[in-house]
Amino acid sequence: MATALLAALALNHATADDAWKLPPEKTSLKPGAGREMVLGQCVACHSADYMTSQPPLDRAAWAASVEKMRSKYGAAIPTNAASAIADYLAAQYGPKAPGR
């Protein structure tokens, strides 16, 4: 009976996660020096949509909420690429940045 209900729980638990997916992105980061990195570091975690609704915040925000990120929440940024995110983050969507 056990090996039964264990059996039905892993089907019932591979067919939940077969049925996950992400909603489609509607937005798509803005072109410049950077975006590439950004794209391969922090679109692993978060959707353009999250990223592009944050408010205005200039590059030491940035550069702070990046190490968060690192520090905090564990996410796998190289030192060395944490440096061009912010800078990329604060020149697209920044308070200083083309459109705002």
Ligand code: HEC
Contents of the next structure:
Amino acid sequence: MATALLAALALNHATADDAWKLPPEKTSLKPGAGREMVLGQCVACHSADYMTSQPPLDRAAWAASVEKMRSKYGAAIPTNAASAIADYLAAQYGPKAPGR
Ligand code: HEC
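Next up, the form predicted together with the ligand, please; the one we just looked at was the form predicted alone.
Everything in the complex follows now, all chains and molecules, and the chain you saw is the first one.
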């Protein structure tokens, strides 16, 4: 009887743990130069889905998007990082990106 109760408690505990797991990160950014920079600078406030769900944007449009994050939303992105990020996003999520 006591054993059954303990087992039930253990089972209950395992279920409670599962309930507190973070949802799995569904997006993985494509590999490419600058990817780590994007993961470092761009996913603090929102998921990478915000980038990957955009229509294909050219480099100027991605640069403007990064600039908007800095000026409008206060993202502290260093200038050299912003440039590398725009390069990466245009290469991987631009009109000429592979798989578009
Ligand atoms: C300081 C917080 C912050 C950081 C860091 C940040 N963003 Fe954002 N981003 C926002 C907010 C706030 C929104 C608007 C959220 C909404 O509308 O739900 C947004 C929205 C977006 C969107 C959706 C389109 C739009 O303009 O609203 C894109 C694309 C985007 N961010 C890209 C980026 C990229 C690329 C980076 C890295 C260079 C970045 N973000 C870093 C705060 C941030």
